[in-house]
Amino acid sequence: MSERSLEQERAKHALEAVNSIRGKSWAGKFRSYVERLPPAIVMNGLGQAMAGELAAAGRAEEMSDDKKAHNKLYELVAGWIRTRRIYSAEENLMKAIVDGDQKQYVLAQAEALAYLEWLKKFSQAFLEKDKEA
């Protein structure tokens, strides 16, 4: 088995994620939120942007299409950062950000932005644009 580059790993994870979302009623909303998240991270930082996604996702018992899209986006970015082992694998992303050091935070933010480039490209390529967004 050949070894993949980090870029290939990001692309693979993002493509599998987008393929799992294709056909869902909230796919267009997901695409819109993916397009908006990188600028939010650059302007506000990873912690604020991800806390915003988490807040928009709301609680599990009230899952509208809008909330499902935000929740999936949060899970994918948090999952990718967990995969990169920047923080302890057992911690949830928000706790890890709050408890981690600045070096970890900068690395996690850079990794999130690199991953989101792939997720955004594949979302634009394979998911219909949301007519309401």
Contents of the next structure:
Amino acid sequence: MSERSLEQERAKHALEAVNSIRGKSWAGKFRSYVERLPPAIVMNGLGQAMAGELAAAGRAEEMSDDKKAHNKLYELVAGWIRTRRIYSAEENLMKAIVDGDQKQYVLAQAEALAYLEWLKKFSQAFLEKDKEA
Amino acid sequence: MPLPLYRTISEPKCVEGNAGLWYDKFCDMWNDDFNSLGDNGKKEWIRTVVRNVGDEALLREIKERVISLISNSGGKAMLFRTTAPFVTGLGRSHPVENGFAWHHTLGVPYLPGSSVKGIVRAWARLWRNLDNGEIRRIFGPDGAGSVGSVIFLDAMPVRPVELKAEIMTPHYGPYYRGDKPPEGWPADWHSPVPIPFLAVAEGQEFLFGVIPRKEATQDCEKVIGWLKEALQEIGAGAKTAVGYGRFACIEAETPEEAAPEPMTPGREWLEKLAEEMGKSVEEIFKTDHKMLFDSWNKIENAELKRAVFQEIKRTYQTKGWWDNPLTNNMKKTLSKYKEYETKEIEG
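Alt. form predicted together with the partner chain, vs. the form predicted alone above:
Full assembly next; the chain just shown is listed first.
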């Protein structure tokens, strides 16, 4: 077997994530937030959009379903960007973004969008639609 | 305050240029952890665009191009003015929660043609109870697959647009969010939450247009009539249930009338004054109204004075300031014009 292509890596990461979310009470919300994130990135930029997810996730205490879904989405995208090693020694995505340069930012944004393609595809395939949305 | 963007050589500043690009991408009101805009961050960020946005010359050019497109394709254009605050694109994602529909290249608020079409279709179907066949012919059959006889253009502002900050204050957040009872009951133990958002002010002008797909000129006429009713009665954009988004028709712009305004002696005088001051006529009316009055008052030729007066009055009326001055100072200035009017023209 040859090595997996980058596109396969993205798909693998996304599929594992979606499998771990299946059956959770906030799966539907997660699905709709995944659908909304790519346009937010295109409109507001990666930094603004990810800060928006953080703001929606709120503080760690008293996590409602809503907040859990936002938090998970933030963690997944940040995790994937970390895997891609765009920023050196990155522990916090937001800090990495403001410390990084323009080239890294453009790359990170493109990576996030490419990854979200898969996350969205698998969410739509395996997670139930949110009843209210 | 931190801006969630890569290192830049210089602080980004919004001096001139595309206000939408600025508003959407450069919000720097975040706290250090990038998880909140803080208590005042939203309001302050909105305040950075509460002013006139858009380039006067560019918007004039767009207006002329749209009107010539409409006249060459046998369509109908109509100019409207907002009679209430108007919000479009609230659902878009944005750091301050509620987004705003900015025209991508012009950086001004606009109403997409698809929205215009939706409003008119709803009006025709629900309020006018029109024959289904006619609705299908004009708007296309339900669902996708086929087109209607009329094309709806984006509604565009024709001059720089004044924006304002508005506030909505939901009292029953958990109820609207659909939380489970008892927390989700719409009861008065919940706290009101003020949420600031950006809106178009009253008195701003937008050009609406429709063009026929084949030779449906008559359909265009019907549609523009419905549009006029719908914008007055049910409104456009968000929050129409509480009175937002209402428009009044200013003039039906048949293409001939819409050709560039002929230069009147009054207009000529105003433009010359503006050029001498290095400002736009627009600015003079808003901020230098006292100076404008003084210069006008010095005109010796009675005929010219009267012509300029007519032009000044007309401009104030178009803006809606003649009856509702923006400030007390403007009110004072206007009362002097009105004195002249009663004495010299009516008397």
